[in-house]
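In the form predicted alone, a lone chain appears below as structure tokens.
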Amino acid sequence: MLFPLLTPSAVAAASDVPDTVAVDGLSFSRADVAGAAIAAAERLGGVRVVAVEATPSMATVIAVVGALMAGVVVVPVPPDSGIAERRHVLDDSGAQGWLGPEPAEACGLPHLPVRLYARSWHSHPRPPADHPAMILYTSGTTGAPKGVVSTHGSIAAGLDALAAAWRWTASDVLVHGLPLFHVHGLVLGVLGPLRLGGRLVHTGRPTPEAYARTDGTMYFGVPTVWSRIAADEDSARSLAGARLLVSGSAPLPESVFRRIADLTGHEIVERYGSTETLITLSARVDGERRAGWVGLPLDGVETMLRPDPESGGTGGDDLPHDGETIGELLVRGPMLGVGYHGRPEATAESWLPGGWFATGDAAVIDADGMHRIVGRLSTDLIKTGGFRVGAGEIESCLLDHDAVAEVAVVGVPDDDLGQRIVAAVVTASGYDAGDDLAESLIGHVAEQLSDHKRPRVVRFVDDLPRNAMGKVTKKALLDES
């Protein structure tokens, strides 16, 4: 069952906590959430798939919970999505209308607002574990976004596995300001505390100041958030009383990991997952937290490394776990989604026999089972001069240089080397881009890593191209090279 604490018979136990969910300036008890969600569910008769304009608001929370309770598939839509992307998501998912916040562009579908202060306590049959719960769309870094179908059972399994790894309980107060249209902000950041019984405080925006003034036990952030907090000493120190600081959605620079540890006394918990798999790897609350590594498999999760499929790798291959050998990461576990909506061919390419999912990420595993993500096979595994090099390792090294604010590394075709390593660098304030700095950065990598991992070219840019999720679009960098 997805929300055991949101049944009418159980809400009384939490009804004396007025701010169980605080978002968008509103604070609702668990009873408030349950009553409003059930009222919203009752208005969805005959609807199978519903879109939600996923603004950071109480209306979004009520819409998502209400639809899930009614067994209606939820399609969260980024509120800043463009018309073409929005039409693609709505058409591809088969959404029959909007529930919750008024959409910026309805694209011809009816809109059903939620009534925040309506309450109902009628019971609804609980959807079975294999019933589709959400269609979450990928970032679209390699083409049109694909809709990933997650079930009630997969979401529940994923949250319970994280609860075990992080000792996440009803006593926790989760604080974050992440968007509510992806795994991190919505599934973990909203459904997590609702399922596990703790409180949620959504800060609207994930700013250092907002986090500092909110008293929580757990804080969620992406690397950009933690980088900004690391640069704000007073805000960072205010988080010292927390129990757990968690980072995900992209690699965390080792310099930020160390700076946060110095200021707060906390080593950030890094974890790994995707829209297709939810979270499968994480550092444990009572285990090792190693900068740049995303931890161990969660309960029920298995992993495997296979050679690059271009080299003939299959689902049955398993490369050495020596902390050095790079392969494609395969995962399997109960939190995996069941496929791409309406795309059997794409599903068959990624969901392999035996329950394995081919992540498309290059990784290494050490003898203790710790995992490090090197990058995407398609753009981050660079084959240069006979060596296989991970772009992520070079990026982390460059980010440790004071002159580098942001960086993205790609492999550009080269007649001699196969691919030459090119670094696109946004300089930090006070540093002048030029040949001297470029040579300094190249030398820094050669000294800290290996000579063959040094960039052959450093290209200075004003900013890095990013998609709506804030992830760097390396294809755009390759097109510009």
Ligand code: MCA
Contents of the next structure:
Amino acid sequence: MLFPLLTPSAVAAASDVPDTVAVDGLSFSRADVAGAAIAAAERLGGVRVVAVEATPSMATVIAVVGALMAGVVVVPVPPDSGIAERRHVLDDSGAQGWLGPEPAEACGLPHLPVRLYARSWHSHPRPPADHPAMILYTSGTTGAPKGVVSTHGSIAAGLDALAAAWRWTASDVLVHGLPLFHVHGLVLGVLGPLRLGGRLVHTGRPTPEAYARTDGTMYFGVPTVWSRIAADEDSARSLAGARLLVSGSAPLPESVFRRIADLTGHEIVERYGSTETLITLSARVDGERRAGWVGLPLDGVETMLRPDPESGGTGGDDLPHDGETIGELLVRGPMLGVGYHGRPEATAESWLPGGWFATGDAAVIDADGMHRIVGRLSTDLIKTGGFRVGAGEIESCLLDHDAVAEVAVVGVPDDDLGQRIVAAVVTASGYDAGDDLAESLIGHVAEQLSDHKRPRVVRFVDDLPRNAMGKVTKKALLDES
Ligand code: MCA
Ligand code: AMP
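May I ask for the structure of the form predicted together with ligand MCA now, the form predicted alone having been displayed?
Once more the chain from above appears, this time first in line as the rest of the complex follows.
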């Protein structure tokens, strides 16, 4: 029962883990997961790339593990993705079918259901470390989402580095309710326990009540989840017995860090990464956890601060690590993905010579090597509820609507979501600005792209603020919002 991503110590412990994965009312032992996944793998003959409708379910877990075992590239698709986004992901990735949960919209591809109670024990050759494992779609500042290719080796290296920083072992029980179509919920949150030999309890949704009633040693959340837990004292207090509370995907407000510490006795471990790089920085379990800072490089990771993003290469000049000088954070390490699928030019812009990746994040590093993320270089990448959303993608979608003549989208600070998506719209002639139109524009984005990409607010304006070159000045829009 060898998972392609399993460490030898976890294999040794394998028969001792009855409730390895609990999700969606089902609980499978390690042998159940392995047997069902191998049976699923056997149905994939001839398929190179497979889409998985990534609902929080056992079928998703089995489909992903089965495809990885077979060396088939997995493309997790958000279950709420609208028709335009879904078609893009399927066309761009070259997916040849769906494995696992039945897709809401199959877009003409065949569906191979997984049989949860089928078992097979054939051994599959372990895919080589440089073999692509997954294509995960994520937004850029403009255009449609790009597919990031991670390999079996990069995922394994990323998980092992986290295991070292957090002393994550086969004794851990991980609890989370994050979506299974991103690095956080799927790679860390599902493949992590499977590789390291521990258990996973997925709560369906990441609500304070669900976390409070689920016993575990480690809890994962995005800052929105931690801020909701901080506001629910009883739920927060019930996490006091955990070993580690972990936050990532977006900046954790210092007030939330402090409130959770007061209520649970735990300083949250914050970690930083991206779809392209997996996790590269984190507080260590035995080290300092500093509110507002994302910690130290994981084992095998190097970082530097690039003075001028426009300079292209790394130029070898690292800015001072004095805790004050801001530069673009570059990272390198064995967990980095290998590029954007089918996009050599976009890949070359971010994957730089020497193995460095340009994160697009502005950061400072202090003399002890602690890192603080101070913002994004571009206002066009929005983080809302921990989801990364490109302003350009929403603007294009809204411009497809007959009622929209001009539009600009910004991320406005929000206590709950970190940033909320606000669209400033100039209506086309013949359309009346008002609540009905705002609702229909919000619904249009949710229907075409996905729910979390919908603007929370539509502001109707007579004109968009523009500079002398005619370019929309988003800073001015943000000041007005
Ligand atoms: C949903 N609602 C809607 C629509 N869709 N209303 C109108 N129109 C729609 N189209 C309703 C819902 O039914 C719900 O109502 C209400 O809106 C609230 O939903 P919403 O605020 O959208 O979200 P939420 O459900 O409250 O979710 C907050 C969340 C979520 C749980 C924190 O944002 C989340 O799961 N975030 C995780 C993101 C993540 O995993 N990112 C990792 C990527 P009702 O409540 O009545 O049902 S980053 C990554 O992978 C890197 C490597 C990293 O560093 O980790
Ligand atoms: P994604 O590809 O969705 O994972 O988004 C990656 C981006 O999320 C990073 O480039 C950062 O801008 C942001 N991010 C992730 N973790 C953190 C964190 N702990 N603090 C601040 N920003 C973060």
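For the two forms, the rigid core is made up of the largest set of C-alpha atoms that agree within 1.5 Å on superposition. Residue numbers count along the first chain shown, from 1. Just so we're clear, the structure is a prediction, and the values are computed from it rather than from any experiment.
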The residue among 85, 452, 378, 231 lying at the hinge of the motion of rigid parts between the two forms is 378
